[in-house]
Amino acid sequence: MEEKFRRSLYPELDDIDYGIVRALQENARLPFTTIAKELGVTEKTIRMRVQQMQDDGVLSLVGIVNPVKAGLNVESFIQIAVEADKLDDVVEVLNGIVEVRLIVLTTGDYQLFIQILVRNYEELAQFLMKKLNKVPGVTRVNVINELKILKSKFKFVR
């Protein structure tokens, strides 16, 4: 893919911001002095730009845990149908459940889509029976288990 085309996918980022994001997504611990040298600007410029992108919510520098290495071997995606007047209540309950990593409002027959991680299928069964099925307002669920990751793309820019 041509550099010009790739850059046009991210019009809110100028060339310096784009370069910073590209460098930090490869190694979030890369020294600002190294990035500054590569981009031909001062370390202060990099530091200020990174801070501004973090303040604006454009960039987050976080550690990512590999769930499998942490013992969470079963990943499930669950579609949840909710009574119309109970949506906020259901989301509030789901926010308090540790296994729930992601909650998405969707269109279609299921109003919510969640991602959960558990250690094994016994924990999945317990989650479904003792937690999710007891949430008032949930009318129907569709559980989708991950079998194999065929593509995982974390890179924002190339």
The other form holds:
Protein chains: 2
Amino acid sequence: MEEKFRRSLYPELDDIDYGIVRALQENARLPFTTIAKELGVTEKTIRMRVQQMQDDGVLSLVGIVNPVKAGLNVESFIQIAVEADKLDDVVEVLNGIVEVRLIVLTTGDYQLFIQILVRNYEELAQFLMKKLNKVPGVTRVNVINELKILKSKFKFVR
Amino acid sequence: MEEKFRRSLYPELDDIDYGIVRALQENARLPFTTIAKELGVTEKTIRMRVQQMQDDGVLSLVGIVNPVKAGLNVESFIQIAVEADKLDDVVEVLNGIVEVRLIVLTTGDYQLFIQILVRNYEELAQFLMKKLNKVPGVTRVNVINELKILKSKFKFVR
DNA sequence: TCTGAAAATGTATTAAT
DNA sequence: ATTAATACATTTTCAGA
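For comparison with the form predicted on its own, please write out the form predicted in complex with a further copy of the same chain.
Expanding to the full complex; the earlier chain stays at the top.
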């Protein structure tokens, strides 16, 4: 551990934070010295800000793999209707399933919306029959298969 | 350009690639020397592999901002039915709209599935009324609001 | 594998509120 | 009194031959 002192809570991102985010969302390995020069502050300032934003869950610097290149060729969105009193249990089970990438509580006819990634349709069928339909409390599912991603944007800050 | 020799095409990720990905998906700024030590190869090997995987679109090293911390509090999934011959046009328009994060062509009653991020419900209403419903070719939309993210996983490689 | 250049790290200090 | 920013010395990493 290096620094002992931190800003207490996160009020708002200031201009320097936004500058940092704008730079790092393009390239997570951009040298802090480069960002520092650009923003007219010292490298240590950048380092501190980045550390703090990471600690506060504002910013993550991560490697993302193209799923297709990792052999995960089939992506599906699944809406799931659940018995009201079993919702927590269902979420807990889904949480433990590796194929499940995203679980969202939503408005509408179905309470849950999940996104899954599998290698092929055989695995999708297995997932639906052996896993999802066996979860107690699940009453109805609506599977929407992804045919093609037409746009995917990770950059939130402009 | 630094390295002259490349593996020809991307057949499959090998063990070293997976090791690199496993390390970088946790921390995109992890020093190559650290990864090299861990995998028992030289730093240069790591540098080459990372460069190549990036060039091949296999791996991206990016900063991701928590949208809520950036003031984007409302996320919605929207299914969109489109007149068959207008699909391309609709996609093109949607592509140019900043709120739209994801556009996917899907199976099912609706051809398109999009994900949008806005600051608040006022902006959602504006988006629906002023933008989406004005796009020629859009015949029907189904808005599913996100109440809470229960799981979100970016790590594809285990 | 090696080597100079660049960047990251750690400490002490200063400034601002 | 606390927190952020800076200056600077040291260590580590990077990029190319």
